[in-house]
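The chain that follows stands alone, in the form predicted alone, written as structure tokens.
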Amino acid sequence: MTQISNVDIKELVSQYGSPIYVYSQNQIENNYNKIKSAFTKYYPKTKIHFSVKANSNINILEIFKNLDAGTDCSSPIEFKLSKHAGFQNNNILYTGNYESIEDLETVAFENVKLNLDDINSFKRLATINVPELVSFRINPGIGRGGFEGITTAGTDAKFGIPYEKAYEAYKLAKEAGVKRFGIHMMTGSNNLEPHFFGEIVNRLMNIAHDIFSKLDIKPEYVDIGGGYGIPYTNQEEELNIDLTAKIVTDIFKEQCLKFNFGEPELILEPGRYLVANAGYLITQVTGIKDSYKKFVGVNAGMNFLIRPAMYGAFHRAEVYGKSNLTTHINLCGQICENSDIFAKNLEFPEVEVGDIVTFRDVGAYGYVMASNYNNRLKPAEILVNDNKHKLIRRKETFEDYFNLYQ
């Protein structure tokens, strides 16, 4: 690839250097409008909350604010970033896990939608404040994700209340004075099968009925989480979001009618779906080694894009101006770990030192998972909109890093 939106990649490297993260505002807006229109077409009371943990750059958050989205926050800093980006409390979800007293103190009086991780989360919250509205995250005992590390429900998952114990949590909250309720489930990430999301909703609604019918509660909102996937390889097919929306909302409306839930708000928490394919990591070749295998090294490593090392994930990589795949290489970074390999036995063009290599689909869980390992300074972030581009986070300097010491 040679362009992002209408901007030449060489122009970006010339102005900002490498490595750099680059995001396409046009693609982010297209992704949001696609999923929002698909769901609201079938159920108008659908609200999209962007999952801040996927990409927390405040300039990205401002894009979603201008699109009338909400945010889903998993930490106090994500909440504070949402506020700085202009989100009102009624457009903020807070979905922590193993929340500390300090975490809960940040949001206890803010009237945000709280998805609590456990009955003990509520007990800690109640020592600070009992809010009017509370929701609990349900673990349905099953889960599915693109990788084991991103499966967020099931018997081995650390998230949520086992559905068998959820009634006691809601009973405690109601007896403590909570007046309004929601319910939440998030079972995994990067799923590409529409019927999977229908299964989630069907299971959550039946669990909700078992709880709420005993307590004479109607849910104000039903939060079915995120998990909407994107293809990371040429062999994977894109998630059919319209079919997904149709399946989900058909089941949701049928169950609401059956269980006399009225018309609660349907909440989605996409992160990856909204920003992953809008992000690129632009690097340059720094070394080529003919060892027992052929290695091509670039000036970014697992410190800047950890998904391949952590999950075994794959990101397509393309060389600027070169498309003939004539050799097989191991593509790696500069970090002193043998796990710092982006791809093994990868079909690749013949390259030279200085060639530009662009990793695709890194807008989610890219920069936010970056580190200073090996004392490397984090790269800059750039936002592209049509033929314009701007710096939205500068590259770290040694002074930034050193000034943290006391």
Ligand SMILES: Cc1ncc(COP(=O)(O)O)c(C=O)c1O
Second form
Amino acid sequence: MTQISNVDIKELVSQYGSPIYVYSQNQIENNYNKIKSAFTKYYPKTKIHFSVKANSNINILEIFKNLDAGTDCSSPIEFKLSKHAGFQNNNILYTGNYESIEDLETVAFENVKLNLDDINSFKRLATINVPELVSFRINPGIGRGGFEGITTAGTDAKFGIPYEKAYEAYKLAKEAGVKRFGIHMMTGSNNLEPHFFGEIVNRLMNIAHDIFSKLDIKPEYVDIGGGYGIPYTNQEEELNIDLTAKIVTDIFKEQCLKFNFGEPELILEPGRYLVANAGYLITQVTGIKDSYKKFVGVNAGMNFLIRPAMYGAFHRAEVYGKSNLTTHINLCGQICENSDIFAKNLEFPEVEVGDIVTFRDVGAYGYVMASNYNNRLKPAEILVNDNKHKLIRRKETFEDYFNLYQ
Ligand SMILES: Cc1ncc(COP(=O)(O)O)c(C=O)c1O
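Form predicted alone done; form predicted together with this ligand now:
And the full complex, kicking off with our chain again.
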């Protein structure tokens, strides 16, 4: 590949150097409009809250602000970033886990939508404040994700309240004075199968009915989390978002009617779907080695893109101006770990030092998971829109890094 939106990758490297993270605003806007229109077509009271953990650059958050989205935050800093990006509190969800008193103090009086992870989270919250509106994260007993590490419900998951115990949490909250209620789940990330979303929504709605009918409450919102996947390889197919929306909203509307829930807000918290395919990591070849295998090393590794080392994830990588795949290589970074290998036995062009290698689909869980391991400074982030580009976070400097020492 040679371009991102209408900007030449060589121009970006000559202006900003490498490695750099680059995001396409056009792609982010397309992704948002696609999922939003798919759902609102069938259920107008659907609200999209961008999951900040996927990409927390404030300039990216501002794009979502201008699209009229909300955010979903998992930590006090994500809440503060949302505020700085201009989101109103009623457009902010806070979904933590094992929330500390200090975490809860940040949001307890803010009138944000709180999805609490446990009955004990509510007990900790109640020592600070009992808000008017509370929701609990339910573990519906099943989960599914692209990897085990991103499967966030089911009997092995650390998240949420087992559905059998959720009644106790709502009962306690009601007795403590909570007036309005939501319900939440997040069962796993990177799912490409539309019917899975239908299955979990059906389950959550039945759980909601079971709890709410006993307590005589109606949900103000039903938050079905994120998890909408993207294809990372040429073999995978895109998630059919229109079919997903149809399946989910058909079940949702039918259950709302059956259980007399009225018309609660349907909330989605996508992260990956909105930003993953809008992000690129642009690197350059630093060394080529004929060892027992042939290795090509680039100037970013698991320090800046950890998904391959962490989950065994694959990111397509392309060389600028070279598309003839005439050799096989192991593509790696410069980090002193043998897990710092992006792909093994990869069909690749013949390259030389300095060639530009662009990794795809890194807009979600890319920069946010970057570290300073081996004491390398985090790269800059660039935003591209049509034929324009701008720096949206500068590269770290030695001074930034050194200034933390006492
Ligand atoms: C509570 C919650 N909501 C939303 C998301 C976003 O998930 P995804 O990027 O798969 O859409 C996550 C990711 O782990 C999450 O934990």
